[in-house]
Amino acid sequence: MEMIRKKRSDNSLIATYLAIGATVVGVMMIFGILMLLAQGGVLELQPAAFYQFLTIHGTGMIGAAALAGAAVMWYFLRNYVDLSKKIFGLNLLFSLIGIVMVIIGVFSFEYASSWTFLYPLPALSANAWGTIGALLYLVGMLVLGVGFLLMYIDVGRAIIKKYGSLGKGLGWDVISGKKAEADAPPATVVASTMVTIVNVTALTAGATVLIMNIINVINPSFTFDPLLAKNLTYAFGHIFANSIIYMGVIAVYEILPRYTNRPWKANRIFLIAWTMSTSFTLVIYTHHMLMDSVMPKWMLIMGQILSYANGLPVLVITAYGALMIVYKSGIKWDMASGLIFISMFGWTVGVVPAIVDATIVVNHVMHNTKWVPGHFHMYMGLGAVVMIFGFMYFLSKEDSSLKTNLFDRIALICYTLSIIGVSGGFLVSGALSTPRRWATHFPDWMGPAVFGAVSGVLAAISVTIFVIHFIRYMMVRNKGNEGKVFHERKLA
C-alpha cells in the first residue's frame, strides 16, 4: 500500500507536467493558425508580430512537447530504476521560469529571431529588438536547458546504478553475446538510455552556443565562428526535438502490451536498432547544413546517408512490433490504445518527406520551402504528440474512474484528419516552392495556407477536448473520488 500511495503521489507531478505541456501545445496551435491566416491573406498581421509568433510557436511547441514526453518516460522508467522525484520537480520549476522569461522577451520586448537564434542575429537585429529582449529569451532558453539536463543526468545515474553502464542500458552485453536475450533490459530502459545519451549531448551543445550568444549580446566585441555557432545550434535543436518521439514511443512499448496481454520483447535486433539510432541521431543534424557550401563535404555526405539510415531501424522495428502485437490479439480499442496506434502511422508517414529532403540535390531546392514544416508537423503532430495524448488517456483510465465520451472519440477522428490537412497544406506549399518563414505570400501561394489554417482550427478544438478530459481527471483524483486504486498491470 505504501508503494501505491507513493506512485499516486508521483502521478500528481506527472499529471502537472502533462497538463502544462498539452495546454501549451494547444495555445501554440493558435499562433500557428494566426500565421497561416496572415500568409493566406485572410488576416492582416504586421511582419514584426508574425516573427514574434513564429518564435514563440516553434520554441513553445518543442518545449511543451518535450516536457510532456519527459513525463511519459519518467512514469514508466520509475518501475525499473530509482529516479529522483526532487530532480524531476526541479526540472518543472526551471521549465516554468524559462517559459516566463521567453514569453516576456518575445511579447514585451519584441524578440523575434525564431527558435534558431542564429548568431549574430540576437545581438544584431537592426533595432527590431533590444538587448533586454535578447537576454530574456537566451537566458530563458538556458534555464530551460539546465532543468532538462539535470533530469537526464539523474536518469543516466539511475540506469548506471541499476545496470552498470549506459552501454548495458542499451543492451550491448546482449548484442555481444555476453548475456542471453532473456536478460536484455526492458524496452523502456533501452529507449530512456538512448534519450539520455543524445540529449545530454544536445543540451551541452545548446548551453555552449547560448552562453556565447549571451556574452556577445552583452559585449559585442566578443565574437566567434558563425559556422560553429550554426552547427552547435542545430545539433542542439534537431537532436532535442527528435528525442521527443523517442520518449513518447515508450508509451507504445508499455501500453500496447497491457491492452493485448503480450510482452514487448527486447531481442537482439531491437537492441541493435536502438544502438544505431543513438549513433545516427547525434550526427544527422548536418542535413540542415546541406545548403552551407562552406561545410566540409564529407559531413554533408554523411548527413545525407545517415539521415536515410536513421529513419529506419527504430521506426521499422517499432511499427512492425506494434502491428504484430495487435494482430489477432482481441484488443479492446479505446482512446488510449487508438491514439497510440495512430501515432505509429503519423511517425511512419512523417519520416518519408524528411528522408526526401535529406537528399542533397532535393535539399538545395526544397529545404527553405514549406516542405520542411510539412514533414515536421506530420512527424510531431501525428506522431510524438499523439503518443503523449494517448498516454494522457491511459493515465486517466488507470488512475481514476473517469470515462471517455462521444466528444473524445470525435476529437480523435477530427485531430487525425486535421493534422493530415495541416501537414498536407505545408507539403503542397513546398512543392509549389513557397518559402518558409515569410510573413507575406504572393496570391499563388495563399490557398494551401488558408486550407492549413482551417485544418489547424479543427486540430486546436480537438486538443481542447483532450485537455478538458485530462483536467477533469485531475479534478476527480484531487477530490479523492478515484473510483479505483491505482495498480500496475504486469505483462503476461
The other form holds:
Amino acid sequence: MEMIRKKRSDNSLIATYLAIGATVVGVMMIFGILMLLAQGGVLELQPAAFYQFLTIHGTGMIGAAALAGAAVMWYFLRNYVDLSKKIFGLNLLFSLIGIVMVIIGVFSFEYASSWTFLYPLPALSANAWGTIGALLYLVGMLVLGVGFLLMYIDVGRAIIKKYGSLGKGLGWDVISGKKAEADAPPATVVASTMVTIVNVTALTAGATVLIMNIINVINPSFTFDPLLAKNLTYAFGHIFANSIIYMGVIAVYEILPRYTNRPWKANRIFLIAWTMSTSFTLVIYTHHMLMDSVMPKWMLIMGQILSYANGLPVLVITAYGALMIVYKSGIKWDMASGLIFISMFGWTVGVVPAIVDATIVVNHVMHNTKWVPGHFHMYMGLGAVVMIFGFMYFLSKEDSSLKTNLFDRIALICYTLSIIGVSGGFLVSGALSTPRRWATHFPDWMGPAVFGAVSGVLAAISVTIFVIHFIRYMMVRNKGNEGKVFHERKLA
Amino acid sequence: MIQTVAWITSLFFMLMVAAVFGVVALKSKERKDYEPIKKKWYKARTFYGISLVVLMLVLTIYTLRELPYNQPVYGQGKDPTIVDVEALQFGWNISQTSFKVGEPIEFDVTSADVNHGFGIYDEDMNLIAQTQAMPEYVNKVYITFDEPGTYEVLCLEYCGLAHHLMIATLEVTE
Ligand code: HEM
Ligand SMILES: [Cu+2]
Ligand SMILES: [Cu+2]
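Given the form predicted on its own above, what does the protein look like in the form predicted together with protoporphyrin IX containing FE (HEM)?
Okay, now the whole complex, with that chain kicking things off.
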C-alpha cells in the first residue's frame, strides 16, 4: 500500500514532465508551420525571424521530446531499480532554467545558430547577434545538459547497484552464456542501460564543445580546431536526438505485453541487438560528415556500413517483435495501444530514407537537402513523439478513471496522416534538391512546403487534443482521487 | 539521376513497411495462441534477417565501388583544372568560373570564417555535387561537366542570416 501511494505521488512529477514536454512539442509545431509557410512563399518572414524560429524549433523539439522520453523511462525503470526522485526533479529544474535562457537568447537577443551551434558560428554571426545572446543560448544548453547528465548518472548508479555493472545491465553475462536467458535483465533495464551509456558520452561531448564555443565567444582569440568541434557537435547531436526513441521504446516494451497478454522477454538475440544499437549509436554520427572529405576515408566508409547495420536491430528485432506480439493477439485497441503501434510503424518507415541517405553516393547529392528533415520528422514525429503520446494515454488510463472520447480518436488518425504529410513534403523537397535551412525557396520548391504547412496545422491541432486530454487527467487526479488507490490493472 | 533512384527505392520500401504493419493490424483482432506463432515467425525471422543482411551487403559493395572522394583517373596529359573556392559570409570567391564541357575540374574548397556548404546545381536546379566549406581545411570536389549551361553554386551549410543568399554561377560552354 505504502509503495503504491509513493508511486502515485511520483506520478505527479512524471506527469509534469510529460505535460511540459508535450505542450512544448505542440507550440514548436507552430514555428514549424510558420517556417514552411515562409518557404512556401505564403508568409513574409524576415530571415532573422526565420532562423530564430529554426533555432527554437530544433532546440525545443529535441529538448522537449528528450524530457518526455526521460519521464517514460523513469516511470517504468523505477519498478526495477532504486532511482532518486530528487535528481529526477533536479533535472526538470535545470531543464526549465536552460529553456528559459535559450528562449531569452533567441527571442530577445536574436541568437540564431540553429540547434547545432556549429563552431565558430556562435561567435561569428556577421553581427546578427551579439555575445549576450550567444552566451545565454550556449550556457542555457549547458545547464540543460548538466541536468540530463546528472539524471543519467543516477540511472547508471541505480542499474549498477542492482545488476553489478552496466555490462550486466545490457545482459552481457547472458550473451556470454554465464547466466541463463530466464535471468536476463528486463527489456526496460536493457534499454535504460543503453541510453545511459550513449547519453553520458553524448552529453560529455556536448558539454566539451559548448564550453569551447563559450570560450571562443568570450574571447575570440581563443580558437579551436573546427573539425574536432564538428565531430563533437554531431556526436552530441546525433546521439542525444537518437536516444529519445530508445527511451520511448520502453513504453512499447511495457505496454504491448499488457494489452496482448503476451510476454516480451529479453532473450539472447534481443540482448545482442541492444548491444549492437549501443555501439552503433555511439559511432555512426560520422554519417553527418560524409561530405567532409578531409575526414579519414575509412571513417566515412565505416559511417555508411555501420549506419546500414544500425537499421538491423530495429528492423529485425524490435519492430519485428512488436509485429509478432500484436499479430493475432486479440489486442484491445484504444488510444494507448493504437499510438504505440503507430509509433513502431513511424520508427520503422523512418529508417528507410535514413539508410538511403547514409549511402555516400546518395549523400553526395542529398546531404543538407530537405531529405534530411524528411527522414527525421518521420522517426521523431511519427516514432519517438508518438511513443510519448501513447504513454500519456496509458498513464491517464492507468492512473485515473478518465475516459477518452471521439476527439481523441479523430486526433490519432489526423496526427498520423498529417505527420506523413509533413515528412512526405520534406522528402519530396529533398528529391527536388531543395536545400534545408533556407529562409526562402525558389518557386519550383514552394509547392511541397505549402503542402507540409497545411499538414502541419492538422498535426498541431491533434497534439492540442492529446495535451487537453492529459491536462484533464492531471486535474482529475489532483481533485478527488487522493487516497483512492488504483491498483496495477491488467488491461487485456 | 541519383535523387530519383533514392526516392523510388525509399518509397518502395516504405510502402512495404506500411503494408506489413497494415496486415498485422488487420489480423490483430483474431486471437491465437502465442507459442505456435512465435515458433513459426522466429523461423521466418531467421530467413528475413539473413535476406536483409545479404541485401545490405550487396548494396554496400555496389555503392562503395566509386566514391566521390577519390580523384578520378585522368587521361594522359589531361591534368584537372584546379579551382580555388573560398566561402565567406556571405559570398563565394571562386578563382575561375568559366569552363568547357568535358574539362576535368577539381574544386579545392575552404572557408574564410564559419562552415558553409559548396553545392553545385545544374540548370534544372538538381544538386549534382557538394562538399563542406570549412575554415582551416580544404575539401575537394571532382567534377567534369557533360552539358553546357549556367550552373549555380548554393550554400548548403547554415552560416548565418544570409545563408540562402549565397549564390554564385559557373558558366560551362562547348
Ligand atoms: C507540425 C509538425 C512539424 C512541422 C510543420 C515542422 C517543420 C519544420 C521545418 C519547416 C523545419 C526546417 C526545415 C528546413 O531545414 O528547411 C524543421 C526542422 C526541424 N524539426 Fe520540425 N516540424 C514539425 C515537427 C517536428 C517534431 C515532432 C520534431 C521532433 C520531435 C521536429 C524536430 C525538428 C528538428 C530537430 C529540426 C532541425 C532544425 C535545424 O535544422 O536546425 N519537428 N521542422
Ligand atoms: Cu544522425
Ligand atoms: Cu550558408
